[in-house]
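Here's a solo chain for you in structure tokens, the form predicted on its own.
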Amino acid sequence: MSSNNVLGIIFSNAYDELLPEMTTFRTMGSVPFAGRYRLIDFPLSNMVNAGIPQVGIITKANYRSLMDHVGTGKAWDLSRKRDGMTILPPFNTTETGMSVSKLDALYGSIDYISSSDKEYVLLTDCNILGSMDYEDMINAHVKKNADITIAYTHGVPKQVNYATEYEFGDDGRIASSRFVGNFNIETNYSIKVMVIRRSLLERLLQEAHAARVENLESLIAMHLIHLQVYGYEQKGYLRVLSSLQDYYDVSLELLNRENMKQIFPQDKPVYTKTRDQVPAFYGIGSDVKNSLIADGCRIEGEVENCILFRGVTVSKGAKIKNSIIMQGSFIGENASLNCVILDKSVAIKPGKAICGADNFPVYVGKEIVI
């Protein structure tokens, strides 16, 4: 089945408050990570690589790098005259002010769901990590005639609201489900991406709305027993943002070689906006070991165990390991990081050492100087 027949749908703020130190002045869909991309190029570039046409991106608040980041959706192939990419702007209504779940988002855009000629809807969020094969899933919905397909994954579950476990029957549909008790186990969870038909979604949005119903998941669960719902699984690389610290452990597991290979697969190539920048300067005596620098990076001192973004500066004698730098953050002479994420221009005076550790990263918010 071709999924030209696809609206994908992405919502930017959702999780917003499991990242506070990050999501303070951006959503969770533009949250820099890996050198130069942004958490929301992950489920875009799914949707583009399974050839959806149509991309709506709901978002709900401090979404303006978010729309510097995708600007017209060029750098993805969706600045078209037909379909595309859309942001979708917050609504407020005198019935239930501004949005705060995604049944409310969702509500929220149903003139722009039911204008779509698409007869399917794709959904996600952008805390999520991972080269998703989005087309076998549709292609399986529709196989299975299914009302809805939801991704899940077989281990153990992250805290996120209305994190939900499912139990399956013999032909793969769900038989039941029921919000996560237990963090510690591994269960079959759901990872909050969903295929339904478009005029299913539809209608479920105005009873939901009329029933004042909190959540999706509990919209879904209603109806289980009168819709044809399964499970899709979710194999390979696969990562859940809830924490800071998922955030650092996530970063830091791209410098594992295979780890690299399988959230950016060559055959699916994870798109993300340009910039012109020179090549990355390495001083005379400086010394980087199993690290990603990004284009216009200038290293005199020491670099070890982290990503660094773009134009970042590390002077001499400064020693950097096991941390993240973000763009045009700058480290002064004979500085000693450890364990630490470094927001955007931040800057370090020279001499001053700061210290986490693994299990607690120190995190330095957007342009502060120490």
Contents of the next structure:
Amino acid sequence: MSSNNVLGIIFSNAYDELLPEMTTFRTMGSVPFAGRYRLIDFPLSNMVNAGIPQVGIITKANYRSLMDHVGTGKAWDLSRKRDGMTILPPFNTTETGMSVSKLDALYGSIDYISSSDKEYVLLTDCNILGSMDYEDMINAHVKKNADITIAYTHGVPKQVNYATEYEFGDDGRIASSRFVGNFNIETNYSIKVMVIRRSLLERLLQEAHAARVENLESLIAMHLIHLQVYGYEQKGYLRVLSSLQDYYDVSLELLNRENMKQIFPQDKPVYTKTRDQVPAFYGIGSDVKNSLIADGCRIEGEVENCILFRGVTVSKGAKIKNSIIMQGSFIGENASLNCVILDKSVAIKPGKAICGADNFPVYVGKEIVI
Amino acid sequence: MAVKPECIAMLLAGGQGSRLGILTKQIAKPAVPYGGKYRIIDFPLSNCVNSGIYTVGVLTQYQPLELNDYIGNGQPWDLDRANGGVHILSPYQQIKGTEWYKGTANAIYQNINFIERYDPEYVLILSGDHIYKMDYSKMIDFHKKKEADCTIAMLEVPWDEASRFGLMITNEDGSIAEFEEKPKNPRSNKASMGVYVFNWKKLRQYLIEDEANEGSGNDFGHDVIPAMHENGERMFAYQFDGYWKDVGTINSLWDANLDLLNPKVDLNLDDDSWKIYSRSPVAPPHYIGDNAKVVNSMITEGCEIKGDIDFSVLFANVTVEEGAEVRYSIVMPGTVIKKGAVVQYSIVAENAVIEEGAVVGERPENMEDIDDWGVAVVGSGVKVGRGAKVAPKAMVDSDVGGEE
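Same protein, different form: I have the form predicted on its own, so give me the form predicted together with its partner chain.
Below: every chain and molecule of the assembly, starting with the one above.
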């Protein structure tokens, strides 16, 4: 049971720039997903399900929605006297300025990290989607007596931020890392989830700050020779959200029951803030096919291949296909939507039509009225 | 000493609800599931919190395990508080011996010490048997304005049903002239809702006197209230307008659930200004499959629906397989309805399994003798075998065999 000896760190703002549409007024961690969740629910629940008792959430900007969502951590059983969840707001001094990189942000939280009594630290971003067994990863780390363990997945990286590929020695130790040259072939690429001894992390942060290294991966690459850095292969369903298109595609993948079972395993629930809304209501004229529907929806129109978040209204005669409709949005009578992402509280007036394409979904920002 | 609450609520949740048959075999009536994600007790608890009453004693007695577990520390209702909050009050052992709660008044009598700890001005007495949304703070204001000793909430019921209720005949100023308990020929249609506000000092005195009176049944409606009335205490009726339903029988529980689907019924649970809170299971949104057909129904998170659903309320994590039909029915959490099975005019309790081709319940139009018709009930955890039939009005609490 080594998980009890682990401090979890979640970067809520990391790679916000990959989803610029949705993160102008929120963090990556508070991007809504799967009808009733926010992206941070997944790493946070993975941590809780692994038995990690202490979690720090690093924030940078626009984190009001995140604070509103996680609250005191109660929904994750992380509202505790001992350990528990802490939001780490940006720690700016005239010397550090506004933290920009993940290393800067970590350095800004070094006091929090130092004051923890845990032996290990597990770090993750919020745009990695899947039910990961952190406990197994931590056990592997301890068993190998590793300095650092980095999770990777096998597949085709799509994005320059996920372009660190690894080669391994016989014992699974990472022998070399390099930049992916070709975005068309399958390889083992880093998903940036790592376990590290806390004392070593503190040392590396001091060093990086002094040497003005900004990239965590570069820092680790510099130490591959004299540190024991191991890879941990993350198998099973795992997706990196690195663009709006990814967000759209991965959301609609949820309509496959097999994917759904892997992301939401029976024995490892994904926790989230409850909103106490009524069950969804289906009216006389409703016709719903192959869709995920959250509580609080009122449906009187046609819905096919869609994800409806909590409290969405679909009026009579409206037709929605292949779309993702976020919390509290309203679709007027006889409106029609195809390949659309509506952010929260959007209103589509009666009779209006919006049509995107499956490789070019139309995104409508929060509270827009069309 | 913390700030003293003006009013605390005492919620009588010890009733068995025996007319609900197998549904209350293992759980007390207030713990009976309702409306897709609630239990009956969510209504008085949420009403308290929404009315600004944050100290609630819940008196349990019959099958308290699930109810205690459900209420827990009161967190879903914001009742996990340093000052006040929800307290489960079960009968306990005293020097003179252990005593069960003999009646509603005795239950409060046995907890005088609990109420005295808060020393409130008023005590609100509630029951865990009804579905309604009510602002108790307005009733307490009324009680204060009338300088009453006791205020009883009432609502006007249809005259032809009045004889089923405890009725009040009122004077012009709203004070109560007379009580009638389930009279054959009612002279009033103002029915008591079982919601009382008392001045605590006055109630305390009457509870002690009632306990000393050996002939008393220790019941509010039968003993304490008539005694107060006889002594000329100031007693008023407070009129409530809105939806109120006693879900004490299978038919009324079934009706009350289906009322949620009727736009003409004045019970809106989708009201941000008066939310009904509940301890919700953690489940992803529900899934509606390619060949499913869902109309005029309520479906809760975690369900997987591939069959036909019409005019029904489905609780969390219910599975309805391809070709199965659910009509005019209430299906409680975790139940699985397999391929081609038909569930109609029924209540299916938690975690039951309706095997392929089984038929539960019957349409009233298909009955030769309508008197034989009734809502069929399948108990929790019961398996209805392949192709088996559960007759209308039947209540099954053990597995029903089917074809092998």
